[in-house]
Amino acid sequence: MSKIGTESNPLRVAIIGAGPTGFYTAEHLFRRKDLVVEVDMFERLPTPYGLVRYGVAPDHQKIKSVTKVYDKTAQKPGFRFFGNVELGKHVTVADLRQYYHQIVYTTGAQTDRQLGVPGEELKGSYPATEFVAWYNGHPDYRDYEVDLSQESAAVVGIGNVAMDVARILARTPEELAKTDIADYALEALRQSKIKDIYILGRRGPAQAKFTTPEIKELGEMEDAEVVALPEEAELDEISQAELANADRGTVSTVEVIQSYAGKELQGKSRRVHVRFLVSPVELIGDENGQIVKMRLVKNELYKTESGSSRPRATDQFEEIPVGLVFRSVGYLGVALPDVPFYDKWGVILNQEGRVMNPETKEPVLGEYTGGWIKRGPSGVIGTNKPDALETVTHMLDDLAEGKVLEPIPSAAEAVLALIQERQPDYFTYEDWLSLNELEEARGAENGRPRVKFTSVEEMKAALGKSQVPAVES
């Protein structure tokens, strides 16, 4: 057998998950001029891009332009896309080990952390992850129901996802109609009765996780204004010390927050209340089990032994009227069949991207991971590029030492035959490009970036893969 990574014996890599990290992993591999690489990318949904398509807010189109880079990677010789193919359903880890030298899991973080407070199970309590997937047209959440008849909502969390949720709730239908928000979500939000939205952070302005553009954008909406309490926008001694050594972005964020404090209201229809140093301790419902208010505790900051600042509860409480609560306190990964998982952190058990055997504490031969399922939900989309490079570096180190799997002869043809047999409705990248053109054409008719297909059957019908007639999303 010739050397692995040559024309006669390409390095064969399976990537599970077609989000940013999956594409960055493929990009790093293809950049190696001394290697011939074949990459097969598997994705549970028919469409690629993962979080960029189904997580980035519809009013943030510039961020979505990163997909042009992914498309270039997909055009490389040796790249194949198997969409609508699910690990554990259509293929197994055991299958993949027969067809590839290396397997990389890049499935992201698909669920959320709980608040852990009484009343969290009441009607009107939702994970932000599911709401985001709903308004972005994720096929799993097309039929999701959100009660927008309430007049007030709270978003628990102070990161960019929390800001996205608040902004989508606060924007006018006319603003949303210029985006690629799912049609059914746009129609539901047209009927929304929400007037007050509370964004609740357990720490202070200097520790906020959202970025300066996010907080500025809140103040630039057509018919919503920002409310911040002067006493919460003011920095305590701990925060002042932190800010003195902070980067310019953090300083700018605090400045924007403080510019809202005590600002005279303009009489717009909706108000976004940005609160700091408060934590929910209970969700309170009525006789029908519907949330009607939230009990908050006031926090204060203290210094830990390591020198970092942490919040702790005081003896001061308040209640705010809310009928909707979205928790946005962190994403969690979901375990994959036959892949070692660390439940406490919601990540695949790994060491710098090498999947680890929990019993032997040794790397699992030929298996790797990258992105949020590797390190947890931190950073922005671009953060996944160096993360993927770390994983690929270890993959190539292992290749150099001969620590790889041994795929069967004619593996490329064999895996294609297997997919055609087990999932004849799989999507190629060419199928996706055709679907993309159709979505953009539907959008152009309405002055929008695109109008998404929001169910798998609809996608199949649009490409003639199904007898089900295509319907409007």
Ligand code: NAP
The other form holds:
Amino acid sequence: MSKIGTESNPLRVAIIGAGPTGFYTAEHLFRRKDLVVEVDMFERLPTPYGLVRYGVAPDHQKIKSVTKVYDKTAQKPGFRFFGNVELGKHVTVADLRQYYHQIVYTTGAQTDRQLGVPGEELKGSYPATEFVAWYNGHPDYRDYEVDLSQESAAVVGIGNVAMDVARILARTPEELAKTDIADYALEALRQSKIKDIYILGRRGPAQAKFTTPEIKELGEMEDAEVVALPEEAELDEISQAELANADRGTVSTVEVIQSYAGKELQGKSRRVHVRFLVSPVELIGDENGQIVKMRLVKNELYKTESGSSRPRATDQFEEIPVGLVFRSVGYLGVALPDVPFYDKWGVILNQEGRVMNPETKEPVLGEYTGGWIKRGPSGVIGTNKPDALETVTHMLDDLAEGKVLEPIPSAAEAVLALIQERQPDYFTYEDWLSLNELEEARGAENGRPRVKFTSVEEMKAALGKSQVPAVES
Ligand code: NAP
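Here we have the form predicted alone; I need the corresponding form predicted in complex with this ligand.
Time for the whole complex; same chain goes first.
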């Protein structure tokens, strides 16, 4: 057999998960002029782009234009997309090991971290991740029920996801109607009774994880205004010292927060209260198990031995009336069947992208990982590009040393036959491009970027893949 990576013997790579990291991994591989590569990308959903489609806030359309780069990658000869195909259900790791030299898991982080406080299971308490998936039209969450008849909501955590959730709750229907928010979410939010939104940070303004454009944007909404308490916006000694050595972004973020503090209210319909140095200690329900208030403890900061600042509870408590609580304290990766996992961090057990065997502590031959399921849920979309490069570099080093799997002869045809047999309803990239055009056309009728299809059945019907008539979402 000729050398791997040539016309007669291309390097065969399976990528599991069609989010940004999956595409960056494929892009880095196709960039190698000295290699002929075949990439099969498997995705549980019919549609590509992962969190760019189902995570990025609908009022942040510009960020979504990054998908143009992914489409370019998808046009490379040697690229195939198998959407609506799930690892563990339609194909197994053992199957893939027969057909590819290398397998890369780029499945992101699909669930969330919990607060671990009493009352978290009450009616009205939701993971932000699910609310985000719901308003973005994720097929798994279209029937999710969020009770927007409440007047007051809390978002726990001060990262950019918390900002997204707060904005979507605070924006007017007119603002939302210009976006690609799911139609059902637009209707539900049109009826929303929410007046007050509390964003709760356990540390101070200098330790906020959200970025300056996001906190600024909060103050630029049509009919909502930001409330910050002067005593919480003021920095304690620990924070002042941190800020003296902080980057420009953190300094600007603190400045924006302080500009909100004590500002006179303009009488807009909704208020976004940005609170600092408070932690929920209990969610309190009524006789029907519906959250009615949240008990908070005031925190103070202390320095750990490693020099980081941590929150510590004081003996001061308060209660705020809230009927809805969205915990937004970080995403968490989900283990894949037959792939070594490190539960504590919610990541695939790996060293710089090489999947590791927990018993032998050696790399698993031919298996790699990238993105949030490799390093945890941090960074912006672009952070995944160098992350993917690190993994690809190790893949190519291993290839050079002959440390790759051995696919069976005619593996490309064999994979196609297997998928056709196990999941006849798979979606190709051409299917996605057709769906994309249809969604954009539906949007253009209403001055919106797109109107998403939000169920697999709807997508199949729109492409004439099933007998069910296409219904409007
Ligand atoms: P994140 O940035 O890690 O923020 C998580 C927040 O939860 C932090 O404020 C953290 O506080 C807090 N937290 C953690 N445990 C807590 C607890 N037990 N009680 C109270 N608060 C707690 O995570 P994220 O917001 O989910 O965002 C994930 C990644 O996606 C980030 O890198 C983010 O920048 C990115 N993202 C970017 C955009 C954008 O660019 N527009 C939009 C969305 C998401 P501590 O700091 O004290 O731990």
